[in-house]
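Heads up, the chain below is alone and in the form predicted alone; it's given as structure tokens.
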Amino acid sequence: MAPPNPPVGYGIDFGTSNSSVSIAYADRVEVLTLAGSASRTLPSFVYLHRAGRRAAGNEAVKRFLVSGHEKTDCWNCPLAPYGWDTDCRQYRKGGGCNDARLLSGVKHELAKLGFAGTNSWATDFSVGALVSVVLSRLKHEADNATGQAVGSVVLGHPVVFAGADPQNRAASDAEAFLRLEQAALEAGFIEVAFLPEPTAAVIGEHVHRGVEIAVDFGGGTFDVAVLDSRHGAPRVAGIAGIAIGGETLDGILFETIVGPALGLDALPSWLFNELRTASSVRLLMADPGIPAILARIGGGAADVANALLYEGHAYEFYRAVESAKIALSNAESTFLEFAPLGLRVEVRRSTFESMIRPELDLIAATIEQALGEAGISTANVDRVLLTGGSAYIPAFRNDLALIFGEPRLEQRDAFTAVVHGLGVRAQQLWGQVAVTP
């Protein structure tokens, strides 16, 4: 028997550093608390195994960090029964690989037309199967917590995607949204909708007045909607983004600061690139030829390389770039440290606000155009509703109170606020049980 209140659809926020799912009622939306933690968001991480286990969130750090030192030798793996004979893309002569990865920053491989997925253990994995572990992750905990197998969702997008071809937009975009449905399916879900992240977080709002704008600050991308209430029911007036995000923010800091004082500026230019992020750095870590061009290179950057890319030092080396980043919100100066690469150097706010003043300035025309596309100044702004984790950035914020007048601007929860109105949306679309069989 169905319970006297069903769900009639979920809303997900797949982010490119966290993810999140709401649970749309006739009556209310409500953003999922993940069993066994407090916490209302999970970390976009994908865990693969050879033996086909996979994870999504911390408890796919948690398996990675038990399995991810396990490695099989090219000689003695199954895949490879007479030291030759094999489909796997890893297999060479005296090699081995190993048994689990991590994966993080999917989101950025969902409009580049170049990317079809990875592959590991003799297995083509499409970014949109990557996608639906996280997907598949967030619908099990919905479902569990609704008693409910709810066939309908709302995916939020970036106005424009991470990694999409500057060239070829429309080819782009319409590869995003179709590895997004992909992903949906695989999860389990029936009807897919999909609404971009800034509308999300405006029609969200319980009460409109006037001239509303909602800035999503992601790890990926920035977004910004305009959402004009003066004369009626609210619409959606402009809506602009670019693929600018948190990660790029680490990047540049990488690329100025850390990179060089770990001495890896000396690598060629495109190794050194690749090594700016997360995100970049696991397609290197998938290509088996890196250890032998690392092996010619020689040196101590390339057995710094070596050891970030093959000792398992990845995961937490990124993470304290992004620490670094994060205290400097509130901390004139701070000390990026990561031990196992004898790094410790100062990073001051000042300095890190200087080299993202481009990436900056680039936000601020963001804002410009979708302002522009609505017919309206920013005299006539009502209220500047502020989302994403990297909207807390004190250079960001200042450059919106130059603007906007800092009393207009609204902080909203940074991880739930987009989520929550893309329940909001599933509301809107489904008034009936949305149930599969």
Ligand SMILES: Nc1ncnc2c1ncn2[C@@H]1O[C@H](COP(=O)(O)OP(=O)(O)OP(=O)(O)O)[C@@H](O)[C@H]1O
Contents of the next structure:
Amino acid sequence: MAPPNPPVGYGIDFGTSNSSVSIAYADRVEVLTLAGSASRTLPSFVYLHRAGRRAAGNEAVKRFLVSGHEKTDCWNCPLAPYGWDTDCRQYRKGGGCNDARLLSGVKHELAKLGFAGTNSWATDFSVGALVSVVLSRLKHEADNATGQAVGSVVLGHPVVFAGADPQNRAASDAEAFLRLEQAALEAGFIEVAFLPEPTAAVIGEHVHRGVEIAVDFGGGTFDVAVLDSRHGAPRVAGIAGIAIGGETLDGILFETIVGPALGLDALPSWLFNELRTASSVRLLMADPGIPAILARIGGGAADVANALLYEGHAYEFYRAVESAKIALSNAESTFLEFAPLGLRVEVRRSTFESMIRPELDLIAATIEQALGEAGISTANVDRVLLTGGSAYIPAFRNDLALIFGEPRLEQRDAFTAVVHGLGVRAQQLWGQVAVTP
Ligand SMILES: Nc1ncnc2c1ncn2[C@@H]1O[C@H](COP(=O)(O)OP(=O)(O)OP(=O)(O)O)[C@@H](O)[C@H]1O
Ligand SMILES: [Mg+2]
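And the form predicted together with the ligand, for comparison with the form predicted alone?
The next block holds the full complex; its first chain is the one shown before.
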């Protein structure tokens, strides 16, 4: 027998850094607290193992820390130096092949044309299949909590996908939506609807008045939506987005401070650039040509790159960079440390702020673009709702205060405002359907 008040659908926010699920009932929306953690967000990590095991979230990291060092000499490996493809495409002389992979930033790949997926061992994982590891985990948790197998989901998406081809936006977007839909179907959903993430953040408000804008500054993108309720029913009057997120800022810290401190700027610039973030580095890790290139370059910089790529330091290293950035939201200065590579360097907030100034200006221009599309001036904006982890950056908030005035800024939950709004959309779409007893 169905419960008296069954869920009508889910909202899922598949984020670059964090993902979450909300449960829509006819009369309310709840953001799910994940079992076994007091948290409502799941880090968007995907773990793959040669033996077929998959995991998402902290579980992925835990499994990787236990098994990440395991290696196998796949039968093709000895032939790699002679130009043969290996099973894992990770061949390194005397190193064998890693049995496990830990992937982050899969969202960046959604809109990349020509990026089929990751090559792991003899299996190719499509981007959709990688995303579905995260969606399946969230669906499973939500189904367990509700006691129902819910078939309908509203999936959030950025206004502009990071990694989209600017010359070919339509094709990139079409590819991204197709992959997201495939991921949701693979996870067991039957009905899939989409909603821009900033729109979700603004429609999730209980009461609407005047002109409201939601700014969502996440790990991969910055997104903004303008909601106009002055003339009757609330209407989304403008949306805009840009592929600048917290990971971009981590990359800037790497490029200007960390990389040079480690002597990595001696590497060819294409290689240096690929080392910028945890997401870009995994493409390097999967490239079988890199060890030979590093061997040819030689010297200290190549040693550090080798350690980062092949000695299991990548995960902790990029976390250290991100942690220093986060620490600067509360402190004027911090030490960016990573003992395994002998890194200890002081970073001042003022230095960081001037380094990210061009990105912050692009973000301000993106807000202007959304207001321009809506035909609304900044003076007519009644309140600005802030969400996304990167919205905690003081320089970002200061910019908003300069544009709109501090009293009009309202902080919303940085990590759940979007998923809550996606649940509200699910409720709007499916909450009115009569439930057969
Ligand atoms: N206190 C803080 N100060 C600065 N940055 C922070 C802070 N807390 C978290 N972040 C950054 O916020 C980002 C994650 O935010 P969030 O979870 O909103 O992103 P996401 O939803 O996964 O990404 P997206 O929506 O862009 O796909 C990370 O880059 C993280 O480093
Ligand atoms: Mg987000």
